[in-house]
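Take a look at this single chain, the form predicted on its own, given in structure tokens.
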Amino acid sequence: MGKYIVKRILLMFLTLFIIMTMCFILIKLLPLPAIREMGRDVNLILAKREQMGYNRPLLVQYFLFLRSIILYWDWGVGEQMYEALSVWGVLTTKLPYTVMVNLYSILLSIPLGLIFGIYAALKKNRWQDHVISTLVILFISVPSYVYAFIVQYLFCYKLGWFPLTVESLESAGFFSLRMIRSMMPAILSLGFGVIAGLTRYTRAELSEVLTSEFMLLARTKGLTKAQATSRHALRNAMVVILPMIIGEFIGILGGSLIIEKIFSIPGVGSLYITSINVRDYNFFMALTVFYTTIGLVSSIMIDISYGLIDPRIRMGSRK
């Protein structure tokens, strides 16, 4: 198991290096945006460009880029947005918004997804199962930004239950009721897809386990259906379901690019979209590496969790 983890980590760094190299080369093939004089610390930006070797060959630029990251954790400064401010400093100020809105969404979605999935599996092939399965297909098929517009129209505009935008940190804390209320439209828009996906997986896995031979054996030993389901069926179904939940929690740093933009959440997602629109290459590179790392780490943790949850999978990896 230890060798497998080390191998996956090394492959993760190799994949990250390849993606980062491709993005850097493609970015440098584009024309360098001009620096407008108005409202910028032009001298600082020009000095930073000189330090990063913008007028030198491409390989030299890439070497200087990697050296500044590895030795000084310096991702450069903003040129087209947040002018002359540290890219990493701006990223750390935006990250809490992304973490909180996704954390609230997951904490709401996981219990509901498990409840609906278990209920559908217990009512398999009945009208309750058909209704839940139909709704699951509907919610999985529709993109999250469509839910965002519906939530905005119904709950924010028509009913007036929630504000259209998220409160700022200066006016409300992250765990205050005002902040949660202002984030609720984004939380609902993100949560519909998670609830539907978790319901589908839970229903499928639990339905298969409930028809297994060991469940029949448990019932013949005198266990009620509820006891057999809670003690045996759910534990076996969680081998597949729990890694999915772990992946959702790890992925909260990634956020949602479109949802954050729609609800004006000053998080990492909206920052990424803006960096693409205005062609701020330093922000684009930092955020590309950030999102790629989150995806790779999430994939590794999900694979490792299979072995930790089910010893049979861990034993199989040693052979």
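From a predicted model like this one, the values you see are computed outputs, not experimental measurements. Between two forms, the rigid core is defined as the largest C-alpha subset superposing within 1.5 Å. Residue numbers count along the first chain shown, from 1. First, how it differs from the form predicted in complex with its partner chain.
- Relative to the superposed rigid core, the position of the CA of L66 differs between these two forms by less than 2 Å.
- Relative to the superposed rigid core, the position of the CA of M52 differs between these two forms by 2 Å or more.
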Contents of the next structure:
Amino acid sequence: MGKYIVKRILLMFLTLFIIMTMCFILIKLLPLPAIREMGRDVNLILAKREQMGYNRPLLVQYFLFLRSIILYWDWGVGEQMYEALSVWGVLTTKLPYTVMVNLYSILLSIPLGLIFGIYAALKKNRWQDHVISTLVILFISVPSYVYAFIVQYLFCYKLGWFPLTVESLESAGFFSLRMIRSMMPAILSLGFGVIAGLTRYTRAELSEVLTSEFMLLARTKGLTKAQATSRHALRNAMVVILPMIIGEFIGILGGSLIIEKIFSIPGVGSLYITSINVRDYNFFMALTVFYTTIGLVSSIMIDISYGLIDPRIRMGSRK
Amino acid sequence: MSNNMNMTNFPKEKFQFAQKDERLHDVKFETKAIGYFKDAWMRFRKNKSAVVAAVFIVLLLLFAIIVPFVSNYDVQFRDGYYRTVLPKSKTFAQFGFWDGSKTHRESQAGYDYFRAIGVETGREVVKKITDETKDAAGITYYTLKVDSYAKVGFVYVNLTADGFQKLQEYQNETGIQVIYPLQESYRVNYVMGNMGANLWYKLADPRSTSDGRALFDENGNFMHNYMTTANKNHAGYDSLRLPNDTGGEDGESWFVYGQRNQSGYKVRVDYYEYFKYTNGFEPIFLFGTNAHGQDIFTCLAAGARLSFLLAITVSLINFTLGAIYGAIEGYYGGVTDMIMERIAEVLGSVPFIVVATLFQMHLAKRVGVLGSLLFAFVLVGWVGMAARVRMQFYRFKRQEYVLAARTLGASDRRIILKHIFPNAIGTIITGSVLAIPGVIFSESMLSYLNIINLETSSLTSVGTMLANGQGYLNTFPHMIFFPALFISILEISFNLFGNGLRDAFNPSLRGADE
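Now that you have shown the form predicted on its own, what about the form predicted in complex with its partner chain?
Let's see the whole complex now, leading with the same chain.
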């Protein structure tokens, strides 16, 4: 198992390195954004660009870029937005919003998804199951931005339950009621899809386990249905469900670009969109690496957690 | 008992040939063999929800294909006055809904304004007064159902001498009055849209501080405030006139229907009729219009067409690329597989949004926005398809029948194409179909986020429509409602249809639910 993990992590770094290199070259091949001359000294900016090595060969630039990251964790400074502020610094101030919205929505969704899924599996092929399954298909298919529009229209405009914009961290803090209330529309919009996905997954897994033979054995040895379900069926179903939840948890860093835009949440997603629109390549590069890393890490964590949760699945252990 | 006793000696004549004339042999099946696709079709047909979904998909496709041809409007159509009008259907309007009306809360002045338009055009603007309240200061407020088409009322247009003449001829021919007298509105400060072309009635307080309430005569009717011939620069007019206008025969009330200015004639027209005159059809927008005055029905169909076209192209290309790549990987295995897997994994790990952005920045100028988007989808889209095909190849390549084929001397190409590939076809078709809603969703998301910009004068996309409508979500939700509804139905249908296909192409489910 240890060997497998190490191998996977090394491969991850290799993949990340290749993607970083490709993106860096592609970004550097783009023309530099024009200097806005209003109230600036053009020569100063040109000199600054020269000093930062923008006119040197690509590979040298890449080497410098990697060196500053590895030695000083320096991802450059903003050039078109957040001027002269460190990219990493800005990113870390934006991250809490993204994490918070997604964390709350997952914390809300996981119990609900599990409950609906378990209920549907226990009532399989009865009307309760059919209702839940139909709703799941509906909710899984409809894109999250459609929920966002509905939630915004209904709860923010018509009923006025929630404010239109998210409170700032400085004024409201992480766990205040005001903060949660202002984030509620985004949390809800994100939640529907996650709940539906988890319900479908749980139902499929659990209903498969429920029909297996060890469940019959559990009942014959005298366990009640509730006992057999909670002690045997659920534990076995969790082997597959838990990795999915873990994957979701890492995915929350990535957040949802579209939800952040609709509810104007000042998170990483908005930062990314702005960096594209104003052509700030340092931010764009850093965020590309950020998103890629999240994707890679979450897929590794899913694979590894299978092995950790269930000793029967130890991939590569015998190789 | 006695019968059993006689078992040993049956009389010979009791025996009979069961079969004498024909020779017995295996009878060939009368029925036709059920092939792979027929089998799938039989199973698919039983899945009611998938069939319904397929019907919906066909309807949406027809909508996207046919509507741009038959619609009165096109994407380029923009109307400056019928902006943000609400959805209206001629059939349903009779029953009191889908009639393009919107609830307004107005003061006395606003109520007068709408009512006056109705009086002058003869088309009801205020459909219903649902509520009448007085606030603390004693001012009355009305809650009205206002026809968003009729409330446009009158506008000023500048016509050339020729155009003015033609419009008069049109009036004479059809007997429909388009041109209405100009009004003495220079002293009115109360202007509400359309540059005050709708203030034909006398106001209670004509000073600049007017609150806009109307002045009524003793019968409670509006009193007109038309410009008369006392004003100079009036143009010659020889066509339909208002009933109370004698055309100067009594030397008194002679209203001015056109006023000369630098470029031609300033004319006040009933916009509903004028629209019919210029466009040749009635202004009815089935799904309403957006803030540019574009017909949402037509734009949606055009956007849907673009989305479908993009998605189907992407799906076909990825289908081909993925199948070839996956087949090579899966069939040869070993080092080939390892290297190709690595490449696929690297490409698959780049977030799609990054790929789309980079392609947009690099290629949009050279191959166009749509082209670069297509490249982005193709670059990363085939990875999933290749993985699926690869798995199928791993499953089937070690089977005995493949070994048999190889022993008989079949080439690699023949084994891949004739023996293994047909086994993967179900997975591939399902994958391709399920890829279509994914592409449409990504496209709408990217254009919503303004990472790609598909909006030109003659092009639009569903995502663009959503993005344009977002600012009006509170006031004109119909702008977002229809694109969102379209994309929701599309995603649901494709998911159900794809699930149905997946089950249909899975022979192990044969007869499972009988």
